[in-house]
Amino acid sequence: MKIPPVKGTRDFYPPDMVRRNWIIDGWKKVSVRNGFEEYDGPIFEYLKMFQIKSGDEIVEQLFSFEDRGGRDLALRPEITPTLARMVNQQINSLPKPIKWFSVPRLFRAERPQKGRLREFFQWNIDIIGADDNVLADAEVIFTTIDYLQEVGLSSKDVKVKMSSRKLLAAVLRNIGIPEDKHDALYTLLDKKAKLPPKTFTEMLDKQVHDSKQANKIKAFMELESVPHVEKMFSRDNEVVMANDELAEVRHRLDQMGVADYCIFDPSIVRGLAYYTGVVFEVHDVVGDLRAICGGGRFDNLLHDFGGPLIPATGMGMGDCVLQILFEQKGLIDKNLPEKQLDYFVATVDKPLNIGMADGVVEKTEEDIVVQLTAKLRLAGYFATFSYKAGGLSKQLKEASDRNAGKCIIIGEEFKNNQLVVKDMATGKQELVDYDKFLSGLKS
């Protein structure tokens, strides 16, 4: 009976890792290079850690269980609340700003879709207690940007969509639409784009019965940069200072020279309650996929678990919908690191007579090719052989086929404790002294 993998999972073969490593891997060099240090938590945490973030309603998204103490625990469907804790559980030993990624393997119950599975890896990178919120905000944006412009993609591939949630919330208010009533409509206000216009317009009348306020509702969310906002309500003191935050961010960007990547988009939402300013997500030009990130600022996170009112900032990438374009792209083909085998060992498996100090003994060059093999690798060396029966062609065309850069042949020439090393590249031999070799390794 054949068992197959589990529904939104995935199976990672030798070269599907090789896919993984090479996006996580840079992952985590973009972090270092800017300043961020990972850590990590554990893969299950207490189930009311993820409703206070999230609602109760999370808990049908995610695989909870009780454990034998009667606990009720979850997989972790992101990391953001484990973050939260750590961060409170030594926030007075912390020195800041805290600047933290991580790239947790992350788990959700839902039905799988293309590029949301069930099972997936996640880059999160944060901000927390920055004296100036605007700068981290556009920190949080470059690194990504940064990653994005590391493995080739460009501003006309991708772009970063940017709005703000403290300037929706003005202006909502400005609108006359009570507070009671802001978190619905930040739900149907962040599926805007995934819905068509007729039905988008039918579900908001159904929140906003006044008619004057659901079309200026439309109306700001067809908005096109910040100016325009600026100028439809130049006399509202909140939003125009809301609407400046998110200018001064673009502009760091700007100085930062990544602002060809971003635009601004105030029907960026994000669906989650606790965003509290400036908020984003990267889309890929032709629309064709889900968001390949997203993140904001999120100042009450930290108070909601216990701990202090501290500003913070974030972003997540998960890897399904990341692939995708890649593979779309051609770029993970053609940025994965050539495999480079430094020695392939070879024999021409005749027995060899080899003098001993307590006599002779046989060895044959098989013998040592296995010793010859194990001083390369304990040298650094990426070294192999041969487990095939074959002569030495056949083990030539196997160091070929291998990428080996050079080739060692033990024959005859041992005898006289000499080594054949043949350059694979070029084709030319040459005779080695055995132990001039050996210390050549070693220096």
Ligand code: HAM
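Residue numbers count along the first chain shown, from 1. If you superpose the two forms and keep the largest set of C-alpha atoms that fall within 1.5 Å, you have the rigid core. All values reported here derive from a predicted model rather than from experimental measurement. Compared with the form predicted in complex with the named molecule:
- Core-superposed comparison between these two forms: the C-alpha position of residue 202 differs by no less than 2 Å.
- The Cα shift for residue 376 between these two forms, taken after rigid core superposition, is smaller than 2 angstroms.
- Once both forms are fitted on their rigid core, the CA atom of residue 55 lies 2 Å or more apart between these two forms.
The structure above corresponds to the form predicted alone; please give the structure of the form predicted in complex with the named molecule next.
So it's only the chain below, everything else dropped.
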């Protein structure tokens, strides 16, 4: 019976693992150089962890189950609630600001589509308890851009689209939308780019019955710059303050030298329920892919999980859209680390019969190959031999296919305790004393 892989999951064959590791190694390297420390949590948590504040979309996509003790659990669809729980547990002893990163494997029962699967990896960076909110928001965005730049995505390839939940809330209040309708509206407004315009308008009209109000919301979401917002809502203090905050983040990003990546886009709302301030997403410029990453400020989340009111900001970047983009731009294969084998240990075609005493062979050529390869490995080298029965030329071909730096050939000379060492790049061969070769390895 053949059992297929589960829909929306991936098998990682060795070449796929090389790609996956390259992405994850890049995330980790950039996190560390930006001052983030790594953490992780469990793959499953209590179901209610993700029901409290993640929002309806995530709740609908949960893989949940009841364990034998009757506990309702769920596979993690994101790590931010776990982060909030873990920080709350040690809130008094952790030095602030907390700058942590993680690369969790996540699970969402989405309809699998281009760039969205049911199991994926997501890079998370978060800053909690910083005194300067603007600087922390800018640092999260800078670190995101640092990675994009590191892998060769320029501001011509991708854009950081920024807006603010505070700004949106102020605009909705200004338009006269009651506070208790905001959360449901955020969920709909977040979907604007993904829905056909007619469907979006129909759905908006269902939530906002006054057509003047609905039109104002649509007009706001199409504004192209912060000054345009100021013009439309010039006398609203809250709007002005939220605008100023966005401008300050932008100013910091300018100082950091990455402002060319950033644009203002009031249609960025974010689907998750816990965002409270600046929000952003990275999109490819062509615009035919889902968001590469998303994040923002979530100042109430730790409090919602029973902790103190403490400022927090961060972002999550999945590996799926990123991989599609890398393939489109030819960035992966160009950047993958070269596989380098230090030594390939080969033998000449003839059996050697070393140490024959009274017709008893003490060491076969295979014994020497195995012993020498083991010695090389124990000395820290990447060394191997051939499993295939074949002559020297076949073994040399295998060594070259495996990108070996050097090939050691065990031949007639071994009877005089000597090895042939062939430099695979130059083709130069030299005879080396076996004992000297071994002591050279140790030093």
